[in-house]
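Presented as structure tokens, the chain that follows is alone, the form predicted alone.
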Amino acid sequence: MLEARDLAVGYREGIDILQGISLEAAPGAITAIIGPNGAGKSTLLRCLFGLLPPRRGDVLLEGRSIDDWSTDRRKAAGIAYLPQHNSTFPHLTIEENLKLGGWLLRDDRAKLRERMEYVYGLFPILAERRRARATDLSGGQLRMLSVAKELVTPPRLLLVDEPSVGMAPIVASELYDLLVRLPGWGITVLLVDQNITDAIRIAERVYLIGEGRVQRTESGAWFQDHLEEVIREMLQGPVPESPRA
């Protein structure tokens, strides 16, 4: 569904966090990236939303160029971007907020209205809440209420940095559980991920990269089977090959 051809991509004129960049998102899947700090993940989730401007290589969209459309564009295209800090308006409610992540759909108040229970159905504490600020709510319930946001107006495509952020163990446990459901209703999944076991848990597709680049790129099942040479990799970089004689 989404691909990422040599991007280069950097804050600074002349200093690329990105420095060569291709993967792909499958669609109906989940594809993880992981590595260390630093190594351009957040990046290249802001590139792919159309936050930063890649100085080279290029964006593609069922095969398509997106590299000109503007962030609005991508939204209403299916691409929605969950960000490592939350999204959300502390000073609005609960309520309030989701309104805002159905945006797309003001002009349709009953499909509004239908998408908001659903979201209501999935985060049921949330529903409880309704009527409190964001200012009100626990880290915990701040990330699920930023991910619920995003699901108001039904994505295609859902770019995540970090969803577990700030949450307990039991809170995480449930999100990555919401996330695994996700391919099933028709939404792909790029997730960027620190937490390495529960990413590659329920990745199909696993991309470790390092250094602005793909060190390696394997199913999630492989990364399970070789999680110690993974954490090696992102601690020291790939070991390389011996000459041959």
The other form holds:
Amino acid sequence: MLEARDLAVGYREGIDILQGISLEAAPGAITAIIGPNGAGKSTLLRCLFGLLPPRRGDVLLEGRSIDDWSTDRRKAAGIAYLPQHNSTFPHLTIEENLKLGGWLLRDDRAKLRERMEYVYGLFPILAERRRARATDLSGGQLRMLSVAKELVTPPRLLLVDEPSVGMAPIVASELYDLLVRLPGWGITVLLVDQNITDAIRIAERVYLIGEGRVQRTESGAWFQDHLEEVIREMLQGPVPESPRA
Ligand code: ADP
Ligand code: MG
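Go ahead and give the structure of the form predicted together with ligand ADP, now that the form predicted alone is out.
After this comes the whole thing, all chains and molecules, with the earlier chain placed first.
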């Protein structure tokens, strides 16, 4: 559905964080991108959403280049992006935050109401606290609100960066259980995560990135069977050249 072809991306002239990344988010599936801190996972998602232009390579949506599309156009085409840091508005209530998430439906109030009730159904804790300000939520609830906000206008593709960051493990596993259900509702997921255990558990395909490139791509099941080996690889990085005498 969404494809990165030979993407090179950087923030400064001459320094490419990503040096030729090719990968694909298959329709109706969860695809995960894992890799060490600083590998460029967040950079990649920013580029896919159009926040950062690639220096080389292409982004394709259903086979068609979207390189010259603005983020607004990508959003209108059904791509939603959940950044690593919360994108909620702290001084607004939960209800107001969700309404902003449904901005594209602003001219159809009945539809917006219906979608909000649907989302409240998925996140009962948010429904209970709908009049509370986002600042009064716990870290985990705030992250949940960020996800919920992206589901009001149902996207076709959700780009999600570190969904469980700052969450207690039990809350995190609830969130992953929810992500698993998204493909069943027609939402393709591209997940970037340092929480490897949960990511490989729910992903059909996993890309391990490091050193600016895809180091490995296998099924989620393969990664589960080779978890120790993969973690060792990630911690050690590439084998250093032996010093010359
Ligand atoms: P990850 O999400 O895998 O932890 P990031 O994509 O956040 O990695 O960062 C990859 C590299 O890009 C890091 O070396 C980081 O310091 C650098 N970087 C990230 N954001 C910026 C920025 N806005 N300006 C300059 N360098 C950045
Ligand atoms: Mg990151």
